[in-house]
Amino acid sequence: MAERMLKFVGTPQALPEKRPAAERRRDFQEIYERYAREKAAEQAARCSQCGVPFCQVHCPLHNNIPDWLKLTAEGRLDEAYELSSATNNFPEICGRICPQDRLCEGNCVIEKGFDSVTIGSVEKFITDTAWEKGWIKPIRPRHEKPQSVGIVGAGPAGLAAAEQLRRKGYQVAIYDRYDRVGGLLIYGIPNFKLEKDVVQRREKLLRDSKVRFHLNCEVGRDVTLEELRQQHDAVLLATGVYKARDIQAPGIGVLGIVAALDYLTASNRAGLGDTVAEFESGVLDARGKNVVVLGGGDTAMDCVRTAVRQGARSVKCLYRRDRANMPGSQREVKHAEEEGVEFVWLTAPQSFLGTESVTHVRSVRIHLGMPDASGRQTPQEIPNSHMNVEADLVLKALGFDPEDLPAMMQAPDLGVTGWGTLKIDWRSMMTSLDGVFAAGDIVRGASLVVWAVRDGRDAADHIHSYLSNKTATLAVAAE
């Protein structure tokens, strides 16, 4: 079958057909159409099957990418799905929202001169096909274990850990303070990147696998962490980080300046059919407004593209570095530019003008100086380069910090780092409390969904080892 591969020299890269910008800016549907089966096979066949697959090396999950590309090229999609899902709990989600241009595809060895293999689109195609064909079944462990694990957080880390633990036969209960399962997958990521039924069918699969969900349940308010420790044999904290970073500048308190996640959550809730007072009143609706987004990450890209779809009069993104140094996906920037977003590079906000509500963002031009200790060039203000950017709505997409979990969960002995993230033993992923583990953004800081999935899977393995050793110790003591 080797002759089916290595087609990159004669077959150009072809992503799935992208809907025209004028059409897609009017709705929240995903922007890419699906591959036809033969087109997916053709694109998968461009893989060079290199000896050292850098795509796999640079994937946080170390997915067996060349192997399932080869199976796809040969039309063996059921086997391709089995291989893809062996290392990734949510391949169809990662295929949609991972920044492949920075991870697998960006490290494809044929990328220079031939364009990379369209790994993410093929990954999405494989798993969507598996859902349609009914190949994805609820988990039925060979042996049910009596031990139970409580998981705090129904985001990607918690859901991935729940699936892995359920496969091993543990009784799993997930606690989340929100009313839906998915965390940022539901409330933080817009539909044009990830339609919500994609997440909801994963929820149904876990429910059918007998994972129990306790929603609208906040640890510290409705139940304490100590109570969870008494109810379960192990506890995993996978809360994510939701506290928005702020900016200290004159005028920051006027109306019309809001956190990015508040804005995205309101938009997603409205799309799900919820009544959102701030959205209905227009406070968190960009329609007819001049919108300015501060930041250059993926959350900022979600904000600018959401504002376009809500009918904003103008949408500008202010970022203090240039395009080459922004942390967000370059592919997302390109999508946003196609949809009419204006990027104002090398610009930083200094103050906000307006008496009752914001009218302008007072900004200054930036010059990138010498690299700092991290290797990034240091932004330096250019004297006398100020300008006012018109704004009726300012969205702060400056990143996220962890909340004070020891105080929130009434667990003062829960150790944290200097950054406020949970302190764990990296060999076991256990916190300072025995039997309490942690995974995802609450440990590593705000990061990618694919890293949360990786952490959730690793945590499940460590919890399994902990409970197995505990059971063995008790058995020896009983003899």
Contents of the next structure:
Amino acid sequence: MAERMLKFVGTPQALPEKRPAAERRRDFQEIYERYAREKAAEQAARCSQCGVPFCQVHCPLHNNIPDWLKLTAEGRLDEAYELSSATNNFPEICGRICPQDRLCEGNCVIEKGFDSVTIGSVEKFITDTAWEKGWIKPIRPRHEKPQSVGIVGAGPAGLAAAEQLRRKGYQVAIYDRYDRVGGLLIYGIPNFKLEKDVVQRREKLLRDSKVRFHLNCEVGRDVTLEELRQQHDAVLLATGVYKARDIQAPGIGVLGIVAALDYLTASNRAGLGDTVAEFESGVLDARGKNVVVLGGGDTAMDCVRTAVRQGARSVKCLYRRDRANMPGSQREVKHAEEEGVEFVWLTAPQSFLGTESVTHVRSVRIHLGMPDASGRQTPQEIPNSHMNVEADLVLKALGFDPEDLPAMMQAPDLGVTGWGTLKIDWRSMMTSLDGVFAAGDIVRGASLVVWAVRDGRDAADHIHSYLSNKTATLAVAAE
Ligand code: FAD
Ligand code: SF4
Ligand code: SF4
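Could I have the structure of this protein in the form predicted in complex with flavin-adenine dinucleotide (FAD), to go alongside the form predicted alone above?
Full complex below, order starting with the chain above.
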């Protein structure tokens, strides 16, 4: 093993410089600076090169982390990039937005007492360097194949599949109802976590690799799934989940109570230079308002931090469980607290007050009772603990469910699970329709970018096997 590794005892963990909260509150730029080359090498050298690397086991892409850390420590960044991009289509995106504390870094064996290796930041550094040095080139397949694949959805699952299929020489067309490429990478996740030019340079790379995009094209409205099946040799559905969960409570219909994704999309569009009527009119702008966000997941964290940057008067996050039991990343909570967000734990909304528009969220304090069948403690209301929380804008960040895809796509034979996600055979990733595959959130339910990338890659492999078998069968039949 290279002598330069195993430095975790003498070298403390150091993430890239985090910009001061007061500065972050005023803009939408990413909050971390970049590692200098020497710093990245120094931090990569903290890795102890485990024989059984738990970081790799717990990365959904099983990235070869110890090896690219070692190459980074040795200054062999071009090789580190080759290795890291062999298992991940978007390492610089995952490096920025994976909840590393729950995945690779959270399982790094040197975490206890010494703090984990900063895997995500090094991964981002390697690929950002590769972009700058011009090492990332459009795909030029050795052999073009005549077969084409239609992909519905230009989010991370669809884009990862497109890249993998293009590498194998297939003709790839992506259909998306949005006007931009990226799915939630472009319109969901805010700029301060993922700057949009990082997504757009990936789009350009795919366009330069001859992936064709059909934007503003909703499958089910502008073209049917059946038509796509006629046009292409295989179809991949990677449509994500977009039906916002709602809350039934008195006063819910009053003005000023909006769905989180509408709010975040408006903010992202405004940042991209679009004119958004509801943003301009103030309906989806938090400036000068008392903002209350309902929920404790990553979407809620993105809402509170966006509201701060828009110049809200106050920002509160109401969540019915406590900090230890929230689904969102602890790192995000810390960033939000630094930026001035107030978390009101163990509190649930009961009704919304206001006649013209919302003025208060009437809430009740919660006690966590005995665990239920899922093992989570059951929230129970504490009697006579009501309070009114001032609010001019309430953002509902309560999670997402799948839309009714068989109805939407006029494909009644498309099988779904009890949760409305697409039913696939996990050995082939094929849906109930021959030659129609599915990947990403529409299969898993609301999940993570890194899982969408993994699914997109797996689906591409299965589509390749399916089309190869089909070609072989046709050849035999023709003999
Ligand atoms: P999506 O990204 O949702 O893309 C689906 C695409 O399909 C969209 O572009 C949509 O327009 C298109 N589409 C849908 N229906 C049709 C149709 N009928 N015809 C044509 N096109 C259609 N994950 C992380 O790992 N880290 C984070 O920090 C993080 N933050 C998040 C913040 C927010 C606010 C949200 C909502 C999610 C976040 N996630 C995060 C989750 C992550 O974004 C998703 O898991 C991931 O984007 C799923 O990828 P996907 O390709 O399956 O779907
Ligand atoms: Fe960690 Fe995500 Fe990178 Fe895997 S893809 S190594 S989980 S940051
Ligand atoms: Fe290195 Fe930590 Fe992974 Fe071990 S678990 S190989 S120390 S990054």
